[in-house]
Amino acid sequence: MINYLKNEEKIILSLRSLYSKYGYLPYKMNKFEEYDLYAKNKEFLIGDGVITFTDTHGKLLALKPDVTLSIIKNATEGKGTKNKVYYSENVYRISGKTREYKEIMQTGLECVGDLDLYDTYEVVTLAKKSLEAVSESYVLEISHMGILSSLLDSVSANEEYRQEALECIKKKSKHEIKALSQKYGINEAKTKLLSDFISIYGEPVSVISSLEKMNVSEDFALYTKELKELTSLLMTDDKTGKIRLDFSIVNDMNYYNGIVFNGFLSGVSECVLFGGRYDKLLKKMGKGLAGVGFAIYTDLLEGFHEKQNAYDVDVLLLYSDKTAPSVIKNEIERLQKENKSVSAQKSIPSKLRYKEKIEI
């Protein structure tokens, strides 16, 4: 039966099975939440569009653009405990491709509670395995917001400079860093420190080695040690070289801290998986917890699978008004026993892609 599912449906089923094996429980939510939940955390949302309406009691509600905020709101607190959930939910937001509102299937997981290094490792590993479930041609890029923050702390306390410097780091632009340093009066030694940092990218062992040689601060060294411990665990599982460290991954420092990561598939120009540690968001929402998780943007996979699969069905079965129903039934059953999908039609649909045509 699974052979007749759409590719997206097959992937979601395999991901649910994967997450369940690690003890994650399914999470369901309503189509809408109170708008206030999203209004207070707009910077955390992907995109800037939230569809709102007023219910029969005059309360302003929103079609959910995100699942993480709802999971955090409902997370239980307790020493040593963790809320481990996964979801496949439709969210409503502006599509990155069409810039129109769209209902998007989003699959992901969250681990919220009293977390340690293993929990971060587990979530990053599941992100890697999730990409593998879609395609063997993938890359998982990892960064650390603590490393970025402590580096900027050592250069300047000026918030405007920090924000502009982050944009330069995103673009990996040494030229813009030098121009920015001149604008804000940053000395040559600190400018060189940032320029050297921008150049650091690649496989974990060499990147960590470069970081360890940078004499920045105690916090920088501490975060580098944490990243080294995490990547050492990950590398015991990764023999394919699909993991890269890339500090141009920059998320909102008001929400994220620690490890952040993006996933890419060959043939898709945009990031298809996005995740990280968001303890600051939990604190902002009044929760004394830590959190780490990721989401897969299934709308981006639609185009990916269209490229990967040339046919909608294996067989187009054409019949006439004179064909007996029993003949159609027997032919379809014969083809299905050969594990072929069949579309029975009287004429050829204009948009149907088929591998084989049979007329009876």
Second form
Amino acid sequence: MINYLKNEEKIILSLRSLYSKYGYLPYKMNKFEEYDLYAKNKEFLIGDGVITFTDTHGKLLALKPDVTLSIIKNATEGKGTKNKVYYSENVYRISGKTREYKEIMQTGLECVGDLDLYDTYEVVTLAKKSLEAVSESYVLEISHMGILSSLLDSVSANEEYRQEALECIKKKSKHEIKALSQKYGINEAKTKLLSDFISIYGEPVSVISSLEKMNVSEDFALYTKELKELTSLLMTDDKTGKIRLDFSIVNDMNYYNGIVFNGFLSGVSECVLFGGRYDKLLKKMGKGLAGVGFAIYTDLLEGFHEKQNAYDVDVLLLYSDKTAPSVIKNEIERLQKENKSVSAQKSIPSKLRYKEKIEI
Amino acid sequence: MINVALPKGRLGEKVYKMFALCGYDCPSILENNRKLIFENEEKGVRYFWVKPSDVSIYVERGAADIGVCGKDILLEYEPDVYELLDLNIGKCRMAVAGKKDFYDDNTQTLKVATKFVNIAKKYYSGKCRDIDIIKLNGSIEIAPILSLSDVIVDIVETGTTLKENNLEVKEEIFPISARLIANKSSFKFKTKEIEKIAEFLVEQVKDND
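Moving on from the form predicted on its own, kindly provide the form predicted together with its partner chain as a structure.
The complete assembly is shown below, putting the previous chain first.
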């Protein structure tokens, strides 16, 4: 049966099984939610591309653009409480590339509640295992929003400068930093600090060691220590070099605070897994909780490592008006017993590719 | 194998020479034929010529691992790619130009003809200026002459075309030069190869200075 599933469907099945093993419970959400929930957190959804409509009672609803916000809304609070859920949902948003509405297949998980280092480790490990379930050739990259914001704090408080400097970090554009510093009157030492920071990426041990040598601020050192603790735990499982640190991963600082991570697969031109710690989002939503989670965009895996079938069916069974239905039925059953797929037709369809033709 | 998208034309030829000087030569590229893809298996590099404005699309979508395109294209289309290096060639500027006797007194909606719609919109919204954008695909300079627009937003290299048409630069928006860009996913899996090319090119850029 599993052979008839599409590649991405098989992946979703294996991910569900993986998340269940770690005690994550399935989460199913409504197709439509009240628009208010999304309107307050537009930036979290990367823009305001939410499809809205009025229901039969005049209430403004939205076609779900996201799953995380709904999970947060329903999360229970309490000391030591953790909400661990996974989901596989289609969401509807404006695609960044085409600027058109798109249906996006997402499978992911969220861990919301009174979190500790182990929870973050568990979620990042599950992100790594999720990528492993799809392909051996993957890279999971981790960044830390605290490190980025404390670095920028030490350079300038000018919001415009910070935004432009973040763009340079995002694009690994060392060459742009100098001109930017001239534009905003940033001194040479601070310019060099940023420029050196852009060159720091790769294997965790060497990256952490470079960060430790940078004398930026107490906060910067604290976040570096936090990242070191997490990567040390992760490195005990990973000897393959597939976990790396890269600060070009930048998420909205209004929502994300701690680690953020992205997953890439060789052969897929864009990032397939997005995740991170979003305590600030929870705070904005009035929840005194912490949260970490990720989603895999399974629609990007459509046709990944999948060879196109040379035939649509094994057998094209041609019959005429004179053929008795019982003869057709018997012939189909005989072929199916041989594990062959059969399409019974009166004439050869123009768009059907078949391996064998049998006329009765 | 590193796939490199080069912009067709003079800039692309200059860029290829820089790559060749770095040791990534591919002699077949200089043959006079209609081929579009050239490979040097030994050096692990494959080049292809594409329309300059399409380079960022090939790179963003991963058909090319790296490519070279102008800063104007990057600012207009904002592709999600790494911009690794300023190659310091193909230098020109994005500017607002208009008829010599035109003066913008801010009392009317400004009619702006351009190929670079997003750049023009962003520039004028930064100045809180109300504009009417007219998207053209070529011969932009003709627009103010025929009163189709008040000004144009376009690339200015030497300014000769403007002068010959009795136009002048009114404002400079930003300088332009060719940039080395990389697909984000390719960069993860071919980090060393791409870094090596970028390092070699840095030396070439210094020589260009």
